[in-house]
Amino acid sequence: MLGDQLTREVGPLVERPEERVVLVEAREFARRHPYHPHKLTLVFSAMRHFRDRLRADGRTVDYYTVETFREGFEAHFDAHPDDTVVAMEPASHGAAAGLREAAQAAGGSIDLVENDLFLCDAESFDDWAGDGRLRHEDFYRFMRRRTGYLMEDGDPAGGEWNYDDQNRETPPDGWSPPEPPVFEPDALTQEVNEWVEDEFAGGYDEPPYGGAWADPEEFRWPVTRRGACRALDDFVTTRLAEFGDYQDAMLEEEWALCHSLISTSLHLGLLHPREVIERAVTAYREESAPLHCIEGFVRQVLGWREFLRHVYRREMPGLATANQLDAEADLPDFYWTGDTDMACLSDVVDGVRQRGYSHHIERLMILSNFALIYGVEPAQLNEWFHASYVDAFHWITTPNVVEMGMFGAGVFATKPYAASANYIDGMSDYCSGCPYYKTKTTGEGACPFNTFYWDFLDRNEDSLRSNHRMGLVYNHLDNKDDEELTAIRERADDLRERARESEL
């Protein structure tokens, strides 16, 4: 069983109740990137807790702590030469081939079966997709019909498929969300956390990420099935009813707002998407939360998560290095350090440094948006996300970052999600306390989001002007005279130089 397939609900573990279980804790994976220590603690602690839970249930578990999967397989096949290992197909590209090669090199074999931790299998997705363009909204409706979730007599509950227009509110003055749950580390998790800091801290010493994870908050994420179920229950009972309204909002003093905070548990296999969705649908039937909040959440799990899994499967390996806008800039160091005067970026990066987390709009409209308009090479931003977030696995991060955030391939994104300070000001409270002026595009003190936004449109005009969704913004660009465009270009060049000198 792999470290992101820790389920006792589906798969070979359930289907073969008498067989021994093999878990390989391969440290080589943890050395590939300068991972946030909370991410490594999450995975390794969850694996060790899963091992102990299986043993407490009477299962035989062979747990190998090694450097590589090959070493783990060698140890296992030396002890059990007649075994055939059965595992669910990994979600990450190349992982299946890597497992087969490692098993074969160790003198054994591995049989990979369907991954039951998703709701849509590859054949069903490919039949739905055909040869047409991949469109998430169409897939989401396909999955609603296929599963029957939020459907009534063949029609969508409430008469609409999508209530996104009701999910863009900003909280009123004086509003405060429920406190997010904290899962206090037990002795095993504390032991893992200390070991992670000792074993892997050397990977954080080199620039540009030297000191990036020097002083995070105490680890707070669930690492067991019981904890994951508590996290789901906490969301549904305390935050689901306001999740939809404020899911796109950003507040400096509120990092969690009403978000579910269960992505780590879903991606590790501790929760199954089916039970997560059904719990939300039950809330609809019991009228404990409004439909637009429930539909918005179901869309994320049933639609977006499943959709991205198959986009990744079909478009790799090219998706990881896709760069249709030919962006070449290096990722600014402040993504690692948080050392910038931009209030929004400083706060969001600081939250990632502390917790390995920020919610989806901060990821898309602050972190990815700035990298997009600045001109960062998409693969560099993707690597940063993969290393920095506790819930970042390659199969979910790559299409979210490279395609959705950076408009890298044009597989399903129909336009770049580029925005100026106007959007950020409308959806957050960051601009009121920022030393940059949200209303200025040029001159000293002008908001970098404004400058880079118009510079982005200007320098990518040949690629983007013909995009039917970009016509209005290019009409606005046409209204700028040569003098203003020159000032924008000069200001952008100056800001890039400041960013390279860590003075932005």
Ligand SMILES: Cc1cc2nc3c(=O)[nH]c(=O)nc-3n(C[C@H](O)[C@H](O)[C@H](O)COP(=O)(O)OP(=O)(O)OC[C@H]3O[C@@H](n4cnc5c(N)ncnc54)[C@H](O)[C@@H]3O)c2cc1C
The other form holds:
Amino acid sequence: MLGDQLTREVGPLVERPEERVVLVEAREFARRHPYHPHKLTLVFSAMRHFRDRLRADGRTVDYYTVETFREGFEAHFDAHPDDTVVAMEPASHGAAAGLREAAQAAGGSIDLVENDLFLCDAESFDDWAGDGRLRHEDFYRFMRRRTGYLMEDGDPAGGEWNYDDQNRETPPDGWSPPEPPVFEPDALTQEVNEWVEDEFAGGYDEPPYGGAWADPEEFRWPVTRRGACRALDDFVTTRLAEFGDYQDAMLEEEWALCHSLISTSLHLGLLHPREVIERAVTAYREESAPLHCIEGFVRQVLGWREFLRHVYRREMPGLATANQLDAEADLPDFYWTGDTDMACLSDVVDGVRQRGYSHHIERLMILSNFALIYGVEPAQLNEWFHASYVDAFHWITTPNVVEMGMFGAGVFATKPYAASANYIDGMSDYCSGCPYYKTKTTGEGACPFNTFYWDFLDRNEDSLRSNHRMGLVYNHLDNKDDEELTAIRERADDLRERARESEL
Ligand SMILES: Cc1cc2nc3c(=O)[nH]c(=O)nc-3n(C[C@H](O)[C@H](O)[C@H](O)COP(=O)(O)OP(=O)(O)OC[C@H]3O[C@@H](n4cnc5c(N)ncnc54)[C@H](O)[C@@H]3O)c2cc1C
Ligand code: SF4
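Go ahead and give the structure of the form predicted together with this ligand, now that the form predicted on its own is out.
Zooming out: every chain and molecule, the one shown earlier first.
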């Protein structure tokens, strides 16, 4: 069992009920990136809980605590030389080859079988994709038809495939969402957490990290199947009914809004996407939540999550370093430290430092939007996301960051998600408390998002002007005279200098 396949519901464990189970806790993985300690606690604690659960079920579990996978295999094949290890194909690029090599080097072998933790297998995706351009909306409809979820007599429930236009509200004054559940660390998780702090979290006090993980809040994520089911249940019964309306909203005082907070449970295998979607579809049948909220949620799990897994599979290894706009700037240190006067960025980064999470629109329209218009090299932002988020796994982080966020490859993104303060002010309450002026583009105090937004369009004109979806914004750029463009360029240079000096 790999650490992100912790399921007793599908896969080799179910098909081979009498076989011994092997789990390898390889620490080398944890040293590869400056990971948020909660990410490491999450994975190691979930593995150890899973081990104990299986043993309580009466299964034999060999749990190897080693530095590398190879050492784990050596220990195993020394004790059981005739074994062939069977595991589900890992989703991250290179992991399958790494496992095969490690098993072979240890004198054994490994059989990798279909990964049952997804709804669309590689063959079905490739048949659907053919040689055409990959479009998420087409794939999503294909999956709706294929599974029958939210379909009525062959048509989409309610008559529309997609209710995204109803998913862009901002909450009224005084609104607050139900509190998300907290999964207080039990003794085992506390032990893992302390060990992680001692073993891995030190050494991040110097630039660029600047003590990024010095003082997180208490670990709060589910690490067992039971906890994951409670998280799903809590979401469906208390927050799904408003999920859609406020999906794109951002509030300084509300980090979770009505998001489900189940990404970690899905990616570890504690929840299967099928049961997650079926809970939402049942809510539709029972009329306990509006269709646009349910459809919006189903689209994320049935559509985006499955789609990006296959985009990643097909586009790696090139996707990880794709950089079609030739962006070369270094990631500013404030992504690690949160030390910036920009109210939106400082709050979102602070949330990531606290709990290794921010919701989708904060990731897309604050963190990656800023990096995009500033001109950060996409791979550097990917590395930051990968290290900082509890739900970051290379197969899902990379297409989101490099393609969706940074327009790195142009595989499925048809235009960059670049936006100025106008968008952020419309969807959040950040700008009113910010020392920068949301309506100014140049001059002292002008919002950096505004300056960099126009500078980005100007800098990338050769690549982007011919994109028909960018026509309107280039018309606006054309309305700016030479004097204004010069002022934008000068201010952008000045802001970059300040960012490098940690004075933005
Ligand atoms: C720049 C950037 C980086 C991201 N990095 C990650 C990452 O490392 N790991 C990760 O799981 N997600 C990532 N996402 C996608 C998305 O932001 C998270 O899945 C979501 O915020 C997780 O919180 P939630 O469980 O509360 O999700 P909800 O908003 O409640 O959505 C429900 C579920 O839908 C799925 N989902 C939603 N959006 C996406 C998406 N864009 N791609 C794939 N699945 C999606 C997730 O499984 C999620 O749990 C990233 C998005 C962007 C723009
Ligand atoms: S004014 Fe600019 S920097 Fe400040 S919160 Fe608004 S968008 Fe962010």
